[in-house]
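Consider the single chain below, provided in structure tokens and representing the form predicted on its own.
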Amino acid sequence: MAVPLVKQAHNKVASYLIEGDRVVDATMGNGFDTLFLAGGVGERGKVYSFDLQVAALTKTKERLKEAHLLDRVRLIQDSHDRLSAYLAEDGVRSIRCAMFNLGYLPGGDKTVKTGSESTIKALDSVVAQIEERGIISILAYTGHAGGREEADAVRKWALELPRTAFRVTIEIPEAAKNSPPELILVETV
């Protein structure tokens, strides 16, 4: 049985995380990646987690409180394309990783979703701040309006990165029929 893309992303990112890291969850959603990252950065680390919707922040805050990890996370109600401003505000000059789950908040307002323009701007910010041994994980869902276009734009962006500095891996499940999600991993080399 194939490993789900979310699990593949977590496994790969986990191999990079070090106690004390500064990391980004660019698309908080229901907080699963934020929780995963908070566990990985340790007591001295910090997760910067972004979402536009109050429902995402509320659900994620509850999840983090239950796990006693809220103190490791800064929950930010804003677009991920403004992440550089928040990192600069806290004096963060570099990050170990960033995780993106593109699309809309599961169980939330489906009209509020990520889009190519803001996602590419956020990815450019991350690339400018990623550490020498860093990773960007992008899970692109293609089954909603605009999802295929956003996935195509992100894939194009990733494949245009300089190969001397980045290794790009794209995983698309073979068993998926219509509109399969895509996992795009960008690792520094």
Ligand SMILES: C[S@@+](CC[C@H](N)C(=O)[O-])C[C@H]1O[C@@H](n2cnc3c(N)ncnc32)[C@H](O)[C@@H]1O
The other form holds:
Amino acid sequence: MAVPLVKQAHNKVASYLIEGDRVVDATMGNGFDTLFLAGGVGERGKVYSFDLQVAALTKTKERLKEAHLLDRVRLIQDSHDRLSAYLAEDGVRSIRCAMFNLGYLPGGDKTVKTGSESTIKALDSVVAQIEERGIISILAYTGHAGGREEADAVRKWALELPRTAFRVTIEIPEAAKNSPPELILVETV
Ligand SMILES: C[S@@+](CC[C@H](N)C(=O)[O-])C[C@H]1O[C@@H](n2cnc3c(N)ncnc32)[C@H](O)[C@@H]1O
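Follow the form predicted on its own with the form predicted in complex with the ligand, if you could.
All chains and molecules follow, beginning with the one already shown.
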């Protein structure tokens, strides 16, 4: 059976994580990616996790508390395009990885969704701060209004990065028919 894209993203990111890393979850949502990252950075690491919605912060906080990992995470209610200000506040100059899981909060307010402009701005910020050995993972859904355009904008952004510095791979599940999701991975070379 094909490995779901979320799992593929986790597997790939896990191969980069080292105890003590600073990392970003650009789209906290229900907290699954934040929880995964918190487990991977170890006791000395830190996850900077962003979402616009208080519902996402509440859900994620609960999830982290249950797992006793809340102290490894800074939960930030703000747009991911302002992430560099928060990293600078904590004196963080570089990050091992950033995860983006685009779209709207599953089970929440579908009108609050990521959009090309702020997503690309956030991607520009993370690519400027990525470690020498690092990864950016972007999972883009194309079935909702604006999703296709956003996925295309991210793909264009990734493919315009200098090939001497970054390797880009794009996974699209073969079995998916209409509006398949896309996993775009940007790895340093
Ligand atoms: C598909 S969900 C993320 C799923 C999440 N990674 C998880 O593991 O559950 C997308 C999230 O992005 C959030 N979002 C939308 N625009 C945003 C922005 N500009 N900055 C940060 N988060 C944003 C939405 O509120 C939503 O919760």
